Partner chain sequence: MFSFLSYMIPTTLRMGTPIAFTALGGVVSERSGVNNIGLEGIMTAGAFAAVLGSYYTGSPWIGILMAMLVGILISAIHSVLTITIGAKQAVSSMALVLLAEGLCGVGVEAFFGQSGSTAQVNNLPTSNIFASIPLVGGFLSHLSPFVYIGFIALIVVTLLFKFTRFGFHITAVGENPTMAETCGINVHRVRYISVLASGLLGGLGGAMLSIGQMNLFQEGMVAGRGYLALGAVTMGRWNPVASYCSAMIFGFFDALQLYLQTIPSNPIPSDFIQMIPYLAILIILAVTSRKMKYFGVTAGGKPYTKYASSH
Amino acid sequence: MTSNKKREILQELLIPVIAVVLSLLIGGIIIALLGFNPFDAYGALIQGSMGSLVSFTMTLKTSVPLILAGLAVAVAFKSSAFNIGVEGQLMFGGLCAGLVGIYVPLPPGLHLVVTLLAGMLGGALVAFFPAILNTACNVSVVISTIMLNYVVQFFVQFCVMGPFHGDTSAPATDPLLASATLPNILPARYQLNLGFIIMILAVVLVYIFMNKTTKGYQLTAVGLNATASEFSGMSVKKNIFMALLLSGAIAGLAGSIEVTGTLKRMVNGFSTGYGFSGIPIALMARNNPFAIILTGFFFGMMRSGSFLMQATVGVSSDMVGIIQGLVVVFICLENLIRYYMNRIK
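Structure for this chain only, please, in the form predicted on its own.
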């Protein structure tokens, strides 16, 4: 391996790290300007997310939908389809899983599988509309997916608050049947369910598909060079169509796991921006499925620890959103970071 190749690989690894460090640094400055001690704030963040086995498993549970959302974004990004609609696909997948889990009684085991598949189909259905618009009418995937988020959000709200509202004052459906819920893999106090194992399996399967199969290679090739792929006989639009459906299915799985594993019912607004967080998670990981586990865990750690940071130090948990936004900014400044890294001999 040449020295230039080694340098390039090192830069690929360091750029996300530099983006996180700069984001945390600026976040710390903002915290200080607000009159709080940034060291206390970040200490509480770490303590709240990994200070005990209970908090650590809570962080793992929080990371599951984030990692799957990042995986959904990465699959689409790999084929140059910028799916910004993962949030809506995730919510609709959760709704479909919830309704099947409540109103379609099936034998144990089969019921859970059908419920999760219903969520995946729901996510793929939402992704189908921007996919067909892009294929048939050349409509921008970015515009159609981001606008569809609002349509899905209000449709889910109508369903949960209207015809499927449960016997409760909360904006939620009735509880799912026990046969449609994900069992815990640890004692109940640790709150880690089978969804964690399903997430790991999804990451492995996506990695194998993208790197070891012909279809996965075609998706990647289209993303790298659409013109060359077209000349070599690949259908660019067909591959983008397939990438969007797969992305939507993974997003739907994320919503299904939240509904069947964490909430045990469909709750209006259950996704607190998981789909949008998937974008920086995928960007930081360079769309690598295994790296997404690390970046998703980092975002899960910030979310999980932000509550203790707010309770003990007084720094709003919204600071986590600011830091996430800064990560996106610095990832987008990749070329500038790379320029200064190349100047270091």
Contents of the next structure:
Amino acid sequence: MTSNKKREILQELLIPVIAVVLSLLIGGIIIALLGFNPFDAYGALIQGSMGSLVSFTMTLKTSVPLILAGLAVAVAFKSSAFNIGVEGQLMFGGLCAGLVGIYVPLPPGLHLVVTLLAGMLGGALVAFFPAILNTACNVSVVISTIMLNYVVQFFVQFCVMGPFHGDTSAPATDPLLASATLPNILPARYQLNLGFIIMILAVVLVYIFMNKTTKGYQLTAVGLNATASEFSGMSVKKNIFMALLLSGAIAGLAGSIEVTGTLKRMVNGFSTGYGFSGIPIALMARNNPFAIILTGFFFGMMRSGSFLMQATVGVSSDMVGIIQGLVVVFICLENLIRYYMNRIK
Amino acid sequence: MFSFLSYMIPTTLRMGTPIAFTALGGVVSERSGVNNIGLEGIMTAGAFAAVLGSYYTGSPWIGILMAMLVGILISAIHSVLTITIGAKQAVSSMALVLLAEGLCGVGVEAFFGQSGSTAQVNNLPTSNIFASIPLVGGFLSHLSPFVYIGFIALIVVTLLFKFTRFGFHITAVGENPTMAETCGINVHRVRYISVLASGLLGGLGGAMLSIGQMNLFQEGMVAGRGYLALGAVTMGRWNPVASYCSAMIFGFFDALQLYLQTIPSNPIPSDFIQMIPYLAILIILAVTSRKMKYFGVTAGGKPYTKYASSH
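For comparison with the form predicted on its own, produce the structure of the form predicted together with its partner chain.
All chains and molecules follow, beginning with the one already shown.
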């Protein structure tokens, strides 16, 4: 590897880091403008997310659905489709997993597998509609995926509050059968469950699929240059179709891990914007599955730390949303950052 | 039947106009070659700014001004990122949505000391100046002034594209920026103005949601209307009048949804009724996009740099 190339790789790695630093900086200024001490706020954010082993594993657990949501967005992005419907696919996946977990008694082991598969299938089903609308009717994926988010939201609300409402005052179903819940992989107070391992497995599988298989290669090629791919005999629409289904399945997995691992029942509106956070997570990682683990963890940190920040310093946990938006803004500025970095060297 | 119509016509106008404002903004921006998925974020910011303006001055008209101003400001981010820097337009738009939602969430707590929704403010639900007109005065005065501002916006945007030099420039820049630049049109300047104009109109759309239909701002109150507006632009083939009418079709389904919910002992669960506007747009888009001959603005979505071909 020439030193020039090394420098280039280093530079590409630095861009997301610079984007995060600048976002935190501006976020800090906003916190100061609101009349709080930004150092206290960020201190509480770190303390709340990594201050102890318990809070660290909590952060890891929070990161699991975020990383999977990022992975889902990235898979679609690779083929140039912008799937903003991850949120809905995730919710519906959670619902499917929850229902199979409650009403389909199966032997232990098998039950869990079937439950997770049902969730993935549910996610893929929601993604199927925008995929087919795009292939057959030329409907923009952006509009159809976002519209389905609302349709799914109302449908899930109907199911959870209506026919499947549990024996509880909470907006939730009955608890899942024990055989359908994800076992803990650490002593109980650390709260980390098998979902974490499944997430790592999913990341590795997606990496292998994207980089080592022909189908994955075609998917990426279509995203890089649709015209050239079409001329060399690949079907652009078919690949986008496949990418969306895969994306939906991963989103569904994220939802089912949340339902079977963390909540142990289906709760209406359990996803607090996991799907939307997936967008900056994938962008920051430049759609690289392994980098998504890092960026997803970063967003998990902000989410799990924001509660302590709100409780002790008083900064609204919505601040995390602002920082997410700022990260995307600065990722968009990558050309500018690259330009200045080239001037410096 | 008469009671149905007398409910549906004003309600369609009431529900459709915010989408129509935003759709008109989308037309201006997309005709110049800049896609703006971030209209949802612009509406959110506009809705909050309108409440803020009305809260502090007591005048909802100042609220409208604030909403337009904030709409312009937030779309300025999009214009810098996509026009000057050449960032991906879909990604930059998403930044607007995330930013606007985060800022409004924090803003609600910072300015009103409560989370979720703001205090109630003075609003503009009716236009009392029309009340004295015989026969139709009652009907006209029951509509929000926003509906009339919407008509004006429609006329202005239509005239802009039909008769003005600048309107032709927008179309030229969207269809073939290289050629436009060769003819002496400043592509970046035209695109900047178009995107800022879409921010102004999107802000108005948001303002109508918060101080036209209601009298407060709630988190999540835009509920996808910015995206519905995008759908209206596509359905209206980037034509102002057609996009306005498409927005009104969505307004009609929204009104229908509200009407169905008022029927007592309605057997359909309200969750399914609330799905109607979103499902309707999917079906309409599926049917109309299929045989689409005009695939949108030729240079839409592509950044333009001087001295380099846009291909």
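Residue numbers count along the first chain shown, from 1. Just so we're on the same page, rigid core means the largest C-alpha set that superposes within 1.5 Å between forms. Source: prediction; values computed, not measured.
Visitor: Has the Cα of Leu25 moved 2 Å or more between the two forms, judged after a core fit?
Guide: No; Leu25 is a residue whose C-alpha shifts by less than 2 Å between the two forms when the cores are overlaid.
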